[in-house]
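Next up: just one chain, as structure tokens, the form predicted on its own.
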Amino acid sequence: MNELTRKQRFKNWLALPGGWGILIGTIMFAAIVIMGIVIPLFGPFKPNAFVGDPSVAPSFKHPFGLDQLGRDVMSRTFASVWIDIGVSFFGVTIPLIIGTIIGILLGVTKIKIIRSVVSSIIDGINAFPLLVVAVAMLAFFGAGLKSVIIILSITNWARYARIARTRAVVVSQQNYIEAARTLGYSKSRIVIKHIAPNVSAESVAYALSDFIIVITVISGLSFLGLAARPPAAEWGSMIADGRAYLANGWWMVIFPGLALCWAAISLSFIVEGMSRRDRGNS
């Protein structure tokens, strides 16, 4: 009976707007994450091992072929998951937390000077494209994945702060917030118990779409040689290394590019499904 109930609940959930998109995106994203764990750890070839002649075409033994140095492209493609998705996770989570906290505090504060100054900083940071700011700041921090995470934390928080600030202003004017003030609840309790949960839900929804942008930024910076450093396996750097051999070694570029597209498309399915569900419930 419970099993039938769970199946029926799943069917009902799937029938809601965006249900199939969320399901397909989740399966696709889970698949590449699992492959990123299983193949580098338990596969026959290590990502940085020289296992054959350079530029060998795809075969049964090496489904994605070998790169210009004789390394297995399949192992390196899925080993890149640890870097691209892992670094993107921190590059989204840290700004999400910082920006949401600042945005909530900015939305509820009554001090006009603080609100004006911080809002100007947020708007100023958001005025510049993320990739351009990242490249400029890497000249100061130096190339490397740690620098990328630091730069994303310094700059990308402003986007979450803007969302949280706008939402906090709207939520703070709701009737249940006025009722909480009338009941004598402290300001900290109102912010933590009532405002923050409603604001953070919207910020998390935006974080999923931002995940796609951050993955692309990290791959782009690695393509330029500013993020992942050799011999680390990373999609952008693999594409950059293989472009010189594109005419006779297309697999060096195509497979890392397909993995990058797969990750981005899977997240796009989830974001679009959640967006359709929100529109359907509104």
Contents of the next structure:
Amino acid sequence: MNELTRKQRFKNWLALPGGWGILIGTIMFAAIVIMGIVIPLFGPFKPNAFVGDPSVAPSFKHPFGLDQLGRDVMSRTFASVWIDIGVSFFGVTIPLIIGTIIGILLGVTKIKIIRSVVSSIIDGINAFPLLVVAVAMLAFFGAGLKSVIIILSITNWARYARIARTRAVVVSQQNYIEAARTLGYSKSRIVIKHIAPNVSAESVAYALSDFIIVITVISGLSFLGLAARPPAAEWGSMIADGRAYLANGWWMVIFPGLALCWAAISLSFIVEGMSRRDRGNS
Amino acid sequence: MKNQALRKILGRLVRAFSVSFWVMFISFTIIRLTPGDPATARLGVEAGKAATDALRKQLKLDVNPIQQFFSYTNGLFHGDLGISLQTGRPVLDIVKSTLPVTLTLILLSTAAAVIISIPIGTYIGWSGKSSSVYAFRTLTSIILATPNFFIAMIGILFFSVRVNWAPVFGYTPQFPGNLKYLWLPVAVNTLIMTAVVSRVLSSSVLETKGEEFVETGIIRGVGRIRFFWFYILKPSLAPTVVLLSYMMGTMLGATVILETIFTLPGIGREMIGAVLTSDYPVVQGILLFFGFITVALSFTGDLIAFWLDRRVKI
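For comparison with the form predicted on its own, please write out the form predicted in complex with its partner chain.
All chains and molecules follow, beginning with the one already shown.
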């Protein structure tokens, strides 16, 4: 394939509904991830090092200023990418895998009692707002990032299971599944090779918007002092730390907050673009 | 027809009860998720056997789980949610004294969001101009991606630090006085809720616009207000109401953060306090209430949606 056609193909792809949203979102997301790798590794200041006087306003040397203990806010903001995006990644993928598997099994099972009991457990878990159930469970698990991942795994799967169950029921009535059955394929082969790939597309699409929710939940819990603990650099806890200095140190709150928004907005542009593409237009 | 509608509603009610049962079950079980023993976790290893045994007895962890679940359910029906380990107050009293603040916060935000969203959502959906729809969707997705505590911080920076319009500390429960403390958190909630609600409303108005009965209405020359309400808004509102009831549940969860920021004596801040002091009965009791309220909200939402549009599945 030569250069021209590749360029042309990209242009065509971009012209489809939502193309710009996906492109801009992806670039924004990649940018913050790259900054999160580059700044902590090659930046002049360590995120937890005391490099100057407390509460120094942004300057050329410290573009984001210094915090109440004299740490470089820029280094800390980008060092947070590891925690916020990294931990959220696990907080999304683990429930995605567990929930999708349970949902598919629930969609194809013929045993009515299992179907109705597990379905109502799912409804029960989903009845609680995610943040509330996470806060409550932290009382028993003890605060910390590891607890947060465990808690997200045992609660958030229910949302994926609901999506996967609905989808699995629809997929298993399709003609191609009927065809596979007629060909005499075993049940497990049909589920793994034919149903699962068609169901998981929808779960993965939801995972992307769930990523935004999970980032917000993790930073929110850290803001409350229940997830990432000081001195760890994390957007939510940096904002909480800066809160007391808001009157004469706005940069301690605004920059981590903007980074958090940047990450979430980039993802939401991708989600938005993809759903526009799915709907065809509008 | 009437019978069928009744059966649908009844079915939905049964589902609400079965979900409530699991809400109860989860709130009850949650204490048993503690790695190791909850009593030791609260008191520390050095507390001594007598003290831990006493606490275990107080938390009713010494009897077998099934028996305990029955006594727990029985207590619930008599309004007994246990007693706070920290203050000795009955949990139900704590809920009763903190819930009004939270409900005021949520109801005010919901009302404001509905009032603002209806004109915006209908206008965007009805005009259907692709440039304004695009700008609107981009703006709302930026608002939705911004966490509420950051919006609150920006609000505090402008209205409490620069000018002293919104005090961040203190609260008075009396009606006109409390607005001084409530307006900023309400504004934060309203902004987020308006973004969601107007977005969904605009896309369902856009969808309604394409329906055949709308054209019929235009041809028949129905009066302006009548046309607007019966032909456009009423059929478009059903999905919005369902979403609104869901959003109110989410807002309820978000109060955990907002009430902490604005030091409002609501149920969310009470819960954070209980979590930080390992006050297990209070955490369980509040969690249970959060669950019940959400179930009730989604039931009501579905019911109203069904009343607005009989085609809705509930």
